[in-house]
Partner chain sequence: MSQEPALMVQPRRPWRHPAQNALTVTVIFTLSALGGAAVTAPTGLAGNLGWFVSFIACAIIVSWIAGRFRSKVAAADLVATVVIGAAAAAVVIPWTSLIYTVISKGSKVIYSGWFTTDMSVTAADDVFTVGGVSHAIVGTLIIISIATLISVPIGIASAVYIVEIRGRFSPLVRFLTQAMSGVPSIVAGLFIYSTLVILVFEKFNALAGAFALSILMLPTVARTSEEVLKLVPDDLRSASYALGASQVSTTFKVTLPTVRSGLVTAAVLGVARIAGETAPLLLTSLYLVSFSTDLVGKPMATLPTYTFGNLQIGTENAVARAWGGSLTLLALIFVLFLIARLLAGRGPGK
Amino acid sequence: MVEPSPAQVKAITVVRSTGDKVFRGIMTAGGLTSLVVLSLIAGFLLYRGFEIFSDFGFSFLTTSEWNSGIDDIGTDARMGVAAMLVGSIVIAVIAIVIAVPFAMGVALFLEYYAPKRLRNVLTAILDLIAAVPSVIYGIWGYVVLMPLVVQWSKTLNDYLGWFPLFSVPAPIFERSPFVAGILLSIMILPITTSVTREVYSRAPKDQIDAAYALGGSRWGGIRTVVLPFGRSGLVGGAMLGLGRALGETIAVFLVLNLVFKVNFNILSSAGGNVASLIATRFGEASRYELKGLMAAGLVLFILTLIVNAIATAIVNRSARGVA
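Keeping to the form predicted together with the partner chain, what do you get for the structure of that sequence alone?
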């Protein structure tokens, strides 16, 4: 066989019919909807909240106070999301710190320990639990979880109260960031677990078998092959959970006492959360305060977008095996 010279190879040309062109156009429009919606969200929230940003500038991010002024145009107003923003992050971090070890355990259990039947059952339960609405988590968190967590808080405070994180100005432990963080950790566990598991399941099987063949134990194989391989996927899963935790509204609203002051005493009954701020103030907001809420919404939107974009990039990269 003689290789055909380039001149002999006929270039493939595609002539699309009108129907195909219309079809491709419509599908492209469908695909770009997400771009349009995301820009519209950013654009409208910026447009509505612009007055706030021009009135307060950068101090909107550094002020803790939330005083919408005495009238509709915001005379004497002083508004900022610092306390709420810090509060959101504190709660989300508590949730992640608690959820990630458990997610790792469950993912390893499902992937390497559980018998097939138990694995199928647990996976189905995991999917189902991921769909439980936040309002139900909220009511359960308030009625069942909170009394328990208050007990743990008291114990923690008794023994570790000298440590600033666990000290409280007044012995009230209800509706604290700790309660909200634990509730959120339960809520984000399914998504963190499923992402972690996805990555762990891609760990090279031959290397694990090699570890066995060299006389290693199951744990040896996991420690030397699976965990290093899945490290970045775990980070990505944790960050996806973080994104969820930052944006959660109703459940946090029900178990957290909003106080407009930056507070790092996680056991005391004073926390902050941007999403809950919007839900709390929306009903009785003046026109000017509403603009402030829009601005707060934009801050939250951008924060979660950044966290999610980083998480997605990490997960995608590790999914391609460049762990």
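None of the values given here were measured: they were computed from a predicted structure. If you superpose the two forms and keep the largest set of C-alpha atoms that fall within 1.5 Å, you have the rigid core. Residue numbers count along the first chain shown, from 1. What changes on going to the form predicted alone:
- Remark: with the core as the superposition reference, the CA shift of residue 33 between these two forms reaches 2 Å or more.
Having seen the form predicted together with the partner chain, could you give me the form predicted alone?
No partner chains or extra molecules come along with it, only the chain itself.
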């Protein structure tokens, strides 16, 4: 085989049109703007809350007491967000555990079982539900959902009270993490379902048809083709929902008591999260407490970034087909 001489080798050049260059510049500027905005937010929170981290150190993350002191300089102040961090994680986990199975079922029904007209109607309704403000969810949760969940909580306590997670010291079940978790699961269900359904719709049709041709049922094709293919979409949708659940404010504030005590008993009427702490204290905070709230905001910001980074890693791993 004759090797081509250097003179015969032609360099491949890419000539971009003006439209391509403009589009590339806009996309690059948009991406850089997002990074700059995130950096500015983190820098602002760190600047405003640095004094709190300097005064309390790591104990700010490990203690549950919140006392802003007796004046604007924080004399005798004690601040810690451990209880609120635990509350944020507990509520978000409850929401994800409840929402993900429903999101998977609704996405599969819409894509592979529902008639086309019904699918279009239900998809439009799902998108409308996703646009409902969180305060509406909070009011509905307080008026309608809470009385129902209280009855469920009593049943769980009666039959599973021997397990510490469902054991309560007093039979008071209103405004509990369980109520907040169920409400958040309803809030994140539309976005989780939309992302999952979009990925399920892109499953390879030829492989599904091949499963049918080999005698498989509809569920067999879904189980062997669609579910493995859509695993990354399900994880991505769940993590998007988790990010919203971690940062939800008003809805949680309306259905959960803010108590500075680490609480793993999801049926007891005590809890809170970092976002509701900031919303509750911000209006009447002293200058020193305001710095504490900024520090708490930075902790929540970092926690959300960590969750998103883990989600990206899981999605990329699933997309490559790695178990």
